[in-house]
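In the form predicted alone, a lone chain appears below as structure tokens.
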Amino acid sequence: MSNPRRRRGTALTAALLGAALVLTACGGDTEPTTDTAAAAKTRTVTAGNGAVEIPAAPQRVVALGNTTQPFIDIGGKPVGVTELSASELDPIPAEQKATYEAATKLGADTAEVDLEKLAGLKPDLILVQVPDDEFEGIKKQLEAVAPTLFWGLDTEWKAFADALAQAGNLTDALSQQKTQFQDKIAKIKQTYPAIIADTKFVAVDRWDNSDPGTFVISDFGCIEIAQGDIGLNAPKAAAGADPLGWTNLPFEQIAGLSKYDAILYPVDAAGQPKKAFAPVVESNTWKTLSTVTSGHALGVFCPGNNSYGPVLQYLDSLDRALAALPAKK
């Protein structure tokens, strides 16, 4: 009896070899256009998997894992992507949704990516950000199709945006986003200096997979931007310790939030408590917190924190929240 897993591997190898042959044949028989001539020039880029020679101006980019939304956010137009969730897709601008919809969907995530379909797209560059062990499982298959740039999940978001822009030859678009980011940061710091200096904030959240009756004090994600770039005073784990946001706290500890001057909690684009966090705001303990009854609990929308577009939306929401914060008595 044949082994189905081996049979799939044989078919995949054939497909990858076939795609490589097609690419080679196209390169020999087709008169190069301006774009393909530019793409034929190469440069060396260093990513998490080392120095990789890539086209100077890649034309057919596949974006896998966490690269999909950030690459589109800086103006990239990938030919293939892994799928975005509804919560990731809803907040992005219409033109970016159109770019995403036009790309071939290769799977719900990189662990399920259809490598045969990917090879059929004939990419000249593959971008991928996934856990290290997940990349190791598909590294050889991806690199057999096209130059592949990999980043681990611990890559700092600004460095990640820089790397994607360099890889995709999209640095002009990124420069505009960086200018907007610096302008918004400066505006918030200039508008609320006393609040930033004198207010003890705490950012709370609740994950989709949290245990029932629990919440977290969050110290990663968008709050890192509020702390690091703006200077908000909010709790974070000691250097080298696990993030506070990994520790589920029972609802009995909601009352302890009253020791902070202001609470930042997650809301959706419409300003309603995030679905996973709704049980917290519906609890009697939350409703009777002095911080809540005095108007010092602020809903803030964070659509993402790994590219400038979502971060700019977060800064707008934080700006509005700080403007609504009642003065101290």
The other form holds:
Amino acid sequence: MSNPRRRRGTALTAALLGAALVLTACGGDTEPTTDTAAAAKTRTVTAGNGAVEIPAAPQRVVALGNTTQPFIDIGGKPVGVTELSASELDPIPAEQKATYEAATKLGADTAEVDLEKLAGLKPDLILVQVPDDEFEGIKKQLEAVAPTLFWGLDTEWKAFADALAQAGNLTDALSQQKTQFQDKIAKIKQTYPAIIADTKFVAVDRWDNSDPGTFVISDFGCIEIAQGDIGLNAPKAAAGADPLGWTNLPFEQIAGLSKYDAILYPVDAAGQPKKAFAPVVESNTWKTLSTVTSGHALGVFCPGNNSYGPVLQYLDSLDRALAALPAKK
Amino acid sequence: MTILAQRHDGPDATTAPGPRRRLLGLVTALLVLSALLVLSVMIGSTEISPSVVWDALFHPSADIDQFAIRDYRLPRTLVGLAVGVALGLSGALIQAITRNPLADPGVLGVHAGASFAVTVAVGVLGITDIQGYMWFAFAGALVVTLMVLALGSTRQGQSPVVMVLAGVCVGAVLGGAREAIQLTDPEAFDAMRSWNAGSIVGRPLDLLWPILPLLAVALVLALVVSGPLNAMALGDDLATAQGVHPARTRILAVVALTLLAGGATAIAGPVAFVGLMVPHVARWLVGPHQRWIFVYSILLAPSLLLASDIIGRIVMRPGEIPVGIVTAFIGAPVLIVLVRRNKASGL
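Since the structure above is the form predicted alone, I would like to see how the form predicted together with its partner chain looks, so please show that one next.
Full assembly next; the chain just shown is listed first.
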């Protein structure tokens, strides 16, 4: 299946580069600046693509790839974005949803971004988080349009939020979220010290692309926050080994989950098992698990783990799940 | 992989084993298959004692390990049995009608048609569960084989060589189209990754029941054409002189093999080499008589499939290797041996 957007974007790359050069030249002619004035208006930040000079207070930000939701989450109001999926969009607050809707959609993902439309937005800053090789493919085109900050997918989520806030001049909003996060973590630790210390948890999941009849023991995503910040005792891969969540386990291994005291499984915002995970919950093996029949299988909602807003929603859900656990012991 | 070589040396009764040896072999193959059926239910990615397996089958209760047997291993074993039978017999049929010792259902575009239809179902229509796209696979296999059948028609009737060429061409075109869709929609590729590899994991019996009557019809058709195909191994002219209608026989055989390979592919995805290897081994064991080759293929192919599936369950615990990958690993060296033993395996 051909992709008209990608084709158009590729075809226009040359024209775009030319136009950008012309615009740059015009700007040089019409806006003579002194070194002092430029220093006042710009600052240098460091991202995955090195030190980049960006406007001190960017006004027209384009957020591409994984930066879209986190940037909006810290109060950013991008003029252009790549599209969020329904599962990403559903759980975000109405105000953030409105911000997203107001932004110009530039494509389903960064690989399909409409460069002509992007240039037409006249951004003063482009934020992008995609796989490294994907960025290499569009780096020149983006940098020709505006200062571009890139982060790879391996960027730790808290550092990523800091970097986005610094780039977008939104550090005040982020500080509030960080305080909420630290307070929430402290509250959970204080409320459930015995559970955290004595309970053997296991987080399970099933991906949209998991093989039929298989599930995974999850050790990345939200469970990393539960393990790292709260201290929840749940299985994770040994250092240097592939994540446990990469191995599809056949359904007959659901029975093996009985060796854990409590199971954390993924639910949607309404508390129902996540669609991809539903086959696990519907299996006889799951229904027969002693952990499940005794009420020690806890549905936890994880809308995302790449910024503080969704993480706070996860912590609220985890808090409610843990509150239900002792009563059922 | 395909060798378009026609050999006109027909069945040679002098080199074929006698009836006693064939029957003995048949009983042995039956015992091997029975043993593998038992092992397939006994062995899995978790250890479950034989007594629990026995109770799961004959004294059912709500014991969690019993569910593992009844809900996963038993359906998987039955699906493996059906898929193996279908692949083995379809391979024997296509080798017989094309008189090509290295032909398998993929040569007629069955796999390509099924894969393309599944890609369209997943990538364009957004169907991501196997219950939804298995019928696309079946329809894709059916349509493409009928197309190949039409393209393979000449004024003199069905030409095996033209059919194979048409199958390879149509397969190549559809393969390219499938790749194009998958490259522009990686999520589609991800969703059908397991199916593409060839797997019988997570296939409930609900998938098998609707396909089973079609496989039964194909089985009967295959046995009906086994005699005429035997005569056609001597060449169409001699077969016609013996009262055989080559074109009708080929059409019936192609219908049968399409139902078989299409049904198997719809459930398990394109499992490589089973349809290629097993008829060779059968021919090596029983000689060139099609009816015996068909019967042996029916027993040996599910044995190979189940053995490969069992290997896939235990070599990478706690994960598994899809059966299609294991058969490919086994198939490559076997193919080399078969090519080098041309005299024994040739048609």
